[in-house]
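This document opens with one chain alone, in structure tokens, the form predicted alone.
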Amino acid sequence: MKNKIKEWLKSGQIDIFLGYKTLQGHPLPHAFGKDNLEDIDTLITGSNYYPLEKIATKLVAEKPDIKIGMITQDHSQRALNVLYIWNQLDPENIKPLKGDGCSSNLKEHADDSHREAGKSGQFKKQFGMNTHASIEEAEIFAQQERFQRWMYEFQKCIKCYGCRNICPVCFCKQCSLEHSNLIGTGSLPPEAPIYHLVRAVHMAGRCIDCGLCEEACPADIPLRLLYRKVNAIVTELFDYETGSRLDQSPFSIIGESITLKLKPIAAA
């Protein structure tokens, strides 16, 4: 792998390679260049949970023609597909290279065993919602109880923006979560549930279910469960599978039908 990266850089197939390097005992994102090929020997081939796709998007915004190689993990291709169809990255200028696997933390949150759990109710929490629950399990409660459970989760938010900042498919130049007339940038905590419902709508048709938002959330809010629900609505209404292929048009929520479908989310 390291020899391949060196060859890509020497031959000009890529301008930089995004990977991970241990700095002060912690694996951090690092851009390897052709000016110091020996530095590539320090590359950590096992993927970590910092989203290199997000870093690539920021680099391309500054230098549109830059050619980037990067370590990828299981969810990375879905993220790249979303960024390709939204014209944030050009697949001709991106060379992915599969790493050795996900980090232990990401594996814990990316475990799909919840999909096999059925409606046993074993994930029920006393107050809120459990992130390992399936959509079906989360909806076994009556509407009023779902509302109370989600409001309990949303009121824990400290508006740190960790979920947005780490998300590999958040790329808006102007974020509505910082719009003073909508969220109120000077108020802490944010008014529940507007912050998370606004972001949930933006994640519909974008979320790749990587689990990074939950990993970053210091309040342990079950964000993946919320975004799986809005993605399920998108799939049901539009037969749109987020990040699954490149022959899809960019998805945006337009029309009364999706608005009506989203109303139960506020009460869920």
Second form
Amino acid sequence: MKNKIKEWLKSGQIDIFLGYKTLQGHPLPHAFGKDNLEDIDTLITGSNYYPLEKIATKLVAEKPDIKIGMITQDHSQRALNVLYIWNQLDPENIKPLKGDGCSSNLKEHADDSHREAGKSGQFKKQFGMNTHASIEEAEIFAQQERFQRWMYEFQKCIKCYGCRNICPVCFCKQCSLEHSNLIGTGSLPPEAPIYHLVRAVHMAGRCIDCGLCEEACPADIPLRLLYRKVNAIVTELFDYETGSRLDQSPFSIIGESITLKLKPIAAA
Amino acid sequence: MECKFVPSVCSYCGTGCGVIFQVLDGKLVGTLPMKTHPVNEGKLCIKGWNLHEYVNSFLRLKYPLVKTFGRFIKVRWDEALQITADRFKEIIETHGPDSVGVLVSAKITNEENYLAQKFTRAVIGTNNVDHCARL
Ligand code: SF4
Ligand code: SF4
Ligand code: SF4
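What I would like now is the form predicted in complex with its partner chain, since the data block earlier showed the form predicted alone; can you produce it?
Whole complex next, starting from this chain.
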């Protein structure tokens, strides 16, 4: 693997390689360059996962034609696909190299997150919604109770925007979460459930289930479960598994006619 | 293009969350929470997430300013220190040491806080020292 990266860098197939390296005792993201090929011997894998894809979009924003190699896990490939579809990255300029570790529910082994059984785990003492619940388990509650349980979770939010900031597929220049017409400003917790539902709706066809948002959430809100449900609906309606394919997402196609009827919003 | 990730500690409050700064060509462009840091375990509050913004803010004070006749004048550090010392001396001589109070901060280190209280008690000669975290 390391030789391959060296070769890529030497031959100019890539300008920079995004991976991980231990610095001051911490496994941190690191950019390996061609000026210091020995540095690549210090590359580590199977450590904590950071949103390298998002970092790549930042590099591209500064230098559009930069060629980037990066270590990937299953979910990073899905993230890359989504970023290609939405024109944030050009597949021509990205060279993924498969590493190990995956935090998706598609795999049992979660190498890179606190979700793996037996590791440090949660400090949550009381659950509105259990972080580890599956969609089905979350739906056993009657509607009203379910709503209250979610509201219990949402009201812990400290509005850090960490869920958005860390998300590899959040790239909008203007974010609805900061739009005062959509979400009232000046209150903490932010307006619930609208704050969380706005984000959830925007994750339809975007969220690739990496779990970074939930890991970054200081309030331990089961965000991933929420977005999983949203994307289960996407799969059901459009037969599209987010990030699984490189062709267009149902959300990036401009349709010809409106097929859904407008519904008045029911009073709460 | 030079791209670096620099481990650091959030300077906004006394919690001391671990952060990673993303530096592009010498400019700070992003902050990430450090997942392996024992204090914050991959989480940050809104202040920590935006550390790179204040470092780059055009409102940031980069050198000492002395207010003279209602205007802020840029001075050298040694001048600023001398002016401050002279003014303090004057105030203490006229109104006594208890006319001075010192407010220390959660944004500085434990050692700096210690030094500040020592300075207040031993040099200025007052017990008027408090901390911004005592809300
Ligand atoms: S799991 Fe969270 S961080 Fe990951 S893609 Fe979905 S919303 Fe973004
Ligand atoms: S990460 Fe959690 S606490 Fe922060 S804004 Fe998102 S939901 Fe709220
Ligand atoms: S991230 Fe927030 S809680 Fe952590 S040290 Fe900075 S200001 Fe304090």
